[in-house]
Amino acid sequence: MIVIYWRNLTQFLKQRTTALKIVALFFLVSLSIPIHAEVWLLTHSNQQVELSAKQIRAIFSLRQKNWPDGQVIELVVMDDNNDLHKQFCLDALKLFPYQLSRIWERQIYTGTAIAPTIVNSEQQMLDTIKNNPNAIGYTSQEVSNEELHSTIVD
């Protein structure tokens, strides 16, 4: 009788210890993918052009100035401590927000590029781009306006 209550017993533990290991296996695995939203990147609508993500990296750098026309560049962004500037950054970029400022800054200083123009809210950043035909800047979602052409961030 002992014999039969321990198998019971040790049958329910395995199967338990399964069960709790399944959920801690799910638990982790939820735990280690990153909530991930979308950045678009936002243009005028005159500069409809493919960019690859190195471009975007030597654009945003301030690397390439010019877009392949010739028209200057110019960047649209918003303060540090956005969190869509941050997601930008670290997304698109592959850099710190902090990182990018220190890029911007080192060529600011020397005279070699113009600092960004820094907005405090996606509906500037789209009246901005609206208004100027060469810039460019980022969204946190598509925008569907004859004016602006937004394609999504890899």
Given for the second form:
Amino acid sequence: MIVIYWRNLTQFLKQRTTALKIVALFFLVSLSIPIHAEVWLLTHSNQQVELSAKQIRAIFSLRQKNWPDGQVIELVVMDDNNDLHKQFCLDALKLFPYQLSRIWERQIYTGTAIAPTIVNSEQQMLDTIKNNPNAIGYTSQEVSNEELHSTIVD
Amino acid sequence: MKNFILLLLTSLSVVVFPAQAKGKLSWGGFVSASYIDVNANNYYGYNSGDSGPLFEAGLRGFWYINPNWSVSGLVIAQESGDWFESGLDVDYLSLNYKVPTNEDWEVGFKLGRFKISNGIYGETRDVPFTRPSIVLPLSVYPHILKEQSLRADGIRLDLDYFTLNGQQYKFAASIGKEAFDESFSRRFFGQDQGGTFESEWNSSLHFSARPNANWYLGLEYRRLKMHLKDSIDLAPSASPVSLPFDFTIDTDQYIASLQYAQQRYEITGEFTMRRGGTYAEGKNDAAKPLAPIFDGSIDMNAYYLQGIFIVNQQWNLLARYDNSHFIDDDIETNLRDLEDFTLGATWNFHRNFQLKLEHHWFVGTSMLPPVRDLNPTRSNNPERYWRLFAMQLSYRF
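Having seen the form predicted on its own, can you show the form predicted in complex with the partner chain?
So here's everything in the complex, that chain up top.
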């Protein structure tokens, strides 16, 4: 009885092998590639400066400290846990979030950088940048109004 | 340091007034409390038993005056056992000048008390949130010799190059004098020894490369020479004849660092090679013939391998093997080597709080104070196999 069941099972699997492989492959691919959402760089409308990828990296790793007009850049970011923050780190900075935190801490505690402001939500990010003409942050969607300016991160 | 503070204030009066109001002051700090329990040997101190509490607090400030000039400082308060001085200390305080360049290059100078680049973790070893474990690997970051490679009073040059693809190359060079307190003499020669080591003008070179997010490579060279003047006297206290000596430590140290990082884990290895020795000069005719007893090689090779598994943003786990080994055969086995097997965990349960736990299994005592007790009647650190458990709660603001 057991032998019959085993034969049936192997025949069934042989017939379905190709289909199973395709399903398994699709499942694996869908697990390993995260959904690629967009990230937008957000500044106050007073600072509508076109920033290169290199400048973005310099600002968010706390190296570039001032805008072209000499004003001090106020960096606004979200917590390490935040998905948008993770995506921004990977896409724009090519760093893992914990590596960015470590770069910040090293710079802050060796006296070479101004600590960023950490916010809890995108709404708080928008409000903080709206109230600070020298701030820069990021958002998950395009924001364009009189007070804010956003550009997509390539 | 007092002279530097006066120089700093004078320089600032020249720099700040034409700078207009574009500056910014950033400040913050940390507080941490640790408990260390050791089952044998004198890791923590010579009077307070085998274990005890440790406290650390720091207040940092960064005054960004304009794109070229800034002032930075960190004051640290520590209570870290009998082998170290307790109280306030200026960790660094420097006037910083950034040379105007293009976005590919950064050139800067620091004048005053600055941090020395020393391996991956050396620059911020006193800041709890920046170290991977409570007790750093003693091979590359020896606890007893901490002041040797922590900071110096002098000048430091930083040269950074950034490519379009995000690669970073860094070169740093410094020359300065390390500040030692009396506890260093006790850590070296035992609890009866007074006097303060004085540093020569020592130099340091650092090169590092980060070709992408995954790899980091660092190379370093440190020249270190220091003296203890007129403080060693081998004669018993009641003796009418004194036997005074000047003592010198003279070393060259090389550190190679390699780190590989992925989203879920990070592997770090550092290797250090120290070459040099100790010698003394007898200050009178009676002492001169005894000077060779202080001569000795302190050549050593040491390394550690460390893996950190990042479970999630709150938790990470650590495993490390650490090995220090003096080359000279004359050194007795227990003082000649040290192995440390470590397992640890870090819990970042809040943005501002962190809890660390770790357990060390040691073989040997070569990195424990005192290095060479001048009192032969005392038996320090007799156990070859010993354990250490540490727990640390830290808060930052």
